[in-house]
Structures are given as structure tokens and as C-alpha cells.
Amino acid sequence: MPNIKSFQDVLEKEFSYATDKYAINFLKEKTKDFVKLMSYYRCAMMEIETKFNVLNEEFSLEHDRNPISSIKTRLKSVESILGKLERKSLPNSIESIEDNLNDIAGIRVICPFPDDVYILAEALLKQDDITLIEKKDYIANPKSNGYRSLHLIVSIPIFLKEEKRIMKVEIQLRTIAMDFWATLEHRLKYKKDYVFTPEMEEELKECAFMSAELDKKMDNLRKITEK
């Protein structure tokens, strides 16, 4: 179990950049709940990577490469899981975030081909404490402005000192190069006081198609090696 004086640490931070009337309100109010509930969700994350870490030890023994390129994790901000509660009309409360909301905690695995994508995520999931609770295939079915991923929303047991809790956890999987469109196109689109045109739209579909030739000829180029 993590430190909880490091999550007490974050939550203050959170705190001081709180703006929202309501938000600070409710950080008073459920500090010590809301604290125990992201270290849940931060042990389920670690559960998850751990999970991922032997897959790549195993997979590199027997093929003598690693399917993972990188593995990054990350909690949601207060004010975000605040703000996604209201969008959605749900309660602003600690069993409302645990009961409605899949992606407080979120993996990002990288990989350097598709077909590890689909590797990695059947091995996972035949695991039997992993449930799968939800998965979208943006990879065989593209998002209408170029988007690939493959999206899982799971659920793990977490074993505590007294008790077993069923945590969810969000796992993107996705090949180097459609991360890379996705962070640049991130950061392009939602850049501060610029509006992008559906020019701009247009040129960022080309280069996510562009991103999939690449994909593919470089897996073509593996298989060859691989013979």
C-alpha cells in the first residue's frame, strides 16, 4: 500500500489550485475518504502494470523481443473527476466516483507493433482476476478524426489488510506511432486562444492515415525478419 501521507500531499495541491466553490467544499468534507479511495485505485494501477511487466519478461524470452515499449499510469485530478460527476448529472460523492466513473485510473501501454496490441490484451484478459467490463477497438474501427487505440475497461481485486476490494482500471493499448499522432494531436487541438479550422481537421485525418501506413509497413518489415 503506497504512503498515504504522499496522496495527502497530492490532494493539497489539488486543493490550492481549486477554484470552484463546490470542489472546495467537497475536498474539505471528503478528504480522508477521497485520499483512501485514490490509493485504491493507484494499488489496482500497480496490480495492472505488474501484470503487463511479466507479459513483456515472458514474451522476450520466447521471442526474444519485448512487446512494450513504455508503460505510463496516471489518477484523474479532483477537479476533473468533479467536473466529468456534473457533465453527467451523477452525485458528487465518493460512492458516486466508484460506482459511475471507469477511468479514475488509467493505463497507457505503448507498443511497438499492432499485433502486439492484441497480444497483449488476450493474454491479460484470459487472466481469471482480470473481468472485462467494456472494449472498443479504435484500431479496426478508427475514431472519425484518425484516433486508434485499443480501449479496455477491467476490473481487479485489490487485497488489503482486511479485506479484498474490486477496483476499475482504463488500459489503452496502442503502437508507438499512434501515440505519437495522439499526443501531437492533443496538443495541437486544445492549444490555448487558438481555434483550429476544419482545414487543420482535414490534415490531421492525413496524417493519423498516413501513421496507419506506417504501422503497417513496419509490421510487414517484422514478420519478414521474424521468418
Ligand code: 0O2
Second form
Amino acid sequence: MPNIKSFQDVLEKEFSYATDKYAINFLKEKTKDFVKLMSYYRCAMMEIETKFNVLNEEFSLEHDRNPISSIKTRLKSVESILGKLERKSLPNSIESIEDNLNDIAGIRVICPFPDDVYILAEALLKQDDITLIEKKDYIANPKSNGYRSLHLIVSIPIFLKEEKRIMKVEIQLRTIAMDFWATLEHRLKYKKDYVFTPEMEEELKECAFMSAELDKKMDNLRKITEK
Ligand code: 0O2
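Could the form predicted together with the named molecule be shown next, to go alongside the form predicted on its own?
Starting with the chain above, the whole complex follows.
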């Protein structure tokens, strides 16, 4: 979890040497707004996580197994937010973050079987407080490197003391096999202390193919037990 509080501390310490009171107050206010926005994203993430836990509970009562193996949540780090705004030539402001970035709050749902992914996505999207903003089905249409996952960008209201705010959350749903692959691929690609060779890329593609085959075979076997 990125440490937003420490970001605030660093800024405040950094600017405590500044002599311009107006500048100090301006920065403190901006920092406060940023921390507040991050906390709203955290609330939205909690709402979505609870919805998945409820669906998991209901499904396990009906089918005697869990469609969710694990859930991971993450708030984008300050560095990643600033990097993304810069890469996309977007203004560096609180408003710009909220308007332009859809993946500040991220939730990853890991399921045993591919069918679970779709069952959960459909059940979530049926709920009347959820609005689908974007859907990318990299399971039906894997990326050229072999990456598979179902991505949803949704909005959800959070209810605060005085207001209701609509927040965006990125949801990634994938199987254990897809997650295994994606975690290794991310590590191989982004760790900078060696060269990511074309041979490694090919090998990874082959692993992606094998993991898709494994998902298919396991799903077929599961179906026999659930007839
Ligand atoms: P992080 O740190 O995981 O958040 P966009 O966000 O819309 O500007 P894009 O690429 O169009 O960018 O979005 P997309 O395709 O929905 O992918 C967003 C996230 O999916 C990535 O976030 C990764 O988490 C994951 N992802 C997408 N493609 C791959 C891939 O080929 N390999 C792996 N391992 N993960 C992938 P970030 O921002 O890259 O990183």
C-alpha cells in the first residue's frame, strides 16, 4: 500500500523551510485535497471488495465451493500517478487525476476457474449502484504477449457525512493460472537488472498458451463434479 501519509509528511517537512506563508498554505491545502481524494478511492475499493465477498458467500452456500480464491486491493502510488499524468501529457492536478485516471483504485479478484470470472463480473455489473465505464476482455481476446484477464472500469457511489461521491475503480478478474503467469511476466519485464530477451518473450508466450489449456482442462473436469 503506497504511503500517502508519508507523502504528506515529506511535503510538509520540505516546505516548512519556505518563507512564503502563502505558498506553504497553498501546498498544505493541495496535499490535504490529495490525501482526501485517495481516502475516497480507498472507500470505493472497500465497497467493491465487500460486494465480491458477499457474492462469494452466497455462491459458496449454493454450490459448496468458493468462486473467489483471493482478492488484492491497491491504491496507485504517488510516483505512478505522477508518471502516468506525465506520460499522457495530462495536467498535474487533483481534478485531472479524478477526471482522467481510471486506475487509482485497483482491485484484483483471483478465481479458481474461468467461468467464475464471468459469473462474478455479471453479478457485480447487475447491481444497481454499479455503472460500467469500460470493459476489456483479454480472456476472450488475449494480448499479443499472452496476457489474459477481464478488466472492468466501474463507478460506484460512496456515502460520506455530507455528500455522495461517485468514484471509479479498476477491477481485474483472472484465474489462478492467469495470475501466476501475469505476476511472473510483470517481474521479468519490469525488473531492470537483466535483459528481457526475445527468447524469454517466446517462452512466456508458450507458458500463456499452456496456462490457457490448463484452465480449459480444469474447467471441464470441474463441470463433471457440478452436473
Ligand atoms: P499497475 O501497477 O498494475 O497498475 P490505461 O490504464 O487504460 O491507460 P492500458 O494499458 O490501456 O492503460 O490499460 P489495460 O490494458 O486495461 O491495463 C491496465 C493494467 O492491466 C496494467 O496496469 C496491469 O496491471 C495489467 N496489465 C495489462 N497488460 C498487462 C500485461 O501484458 N502483463 C501484465 N503482467 N499485466 C498487464 P499498469 O498501470 O501497467 O500497472
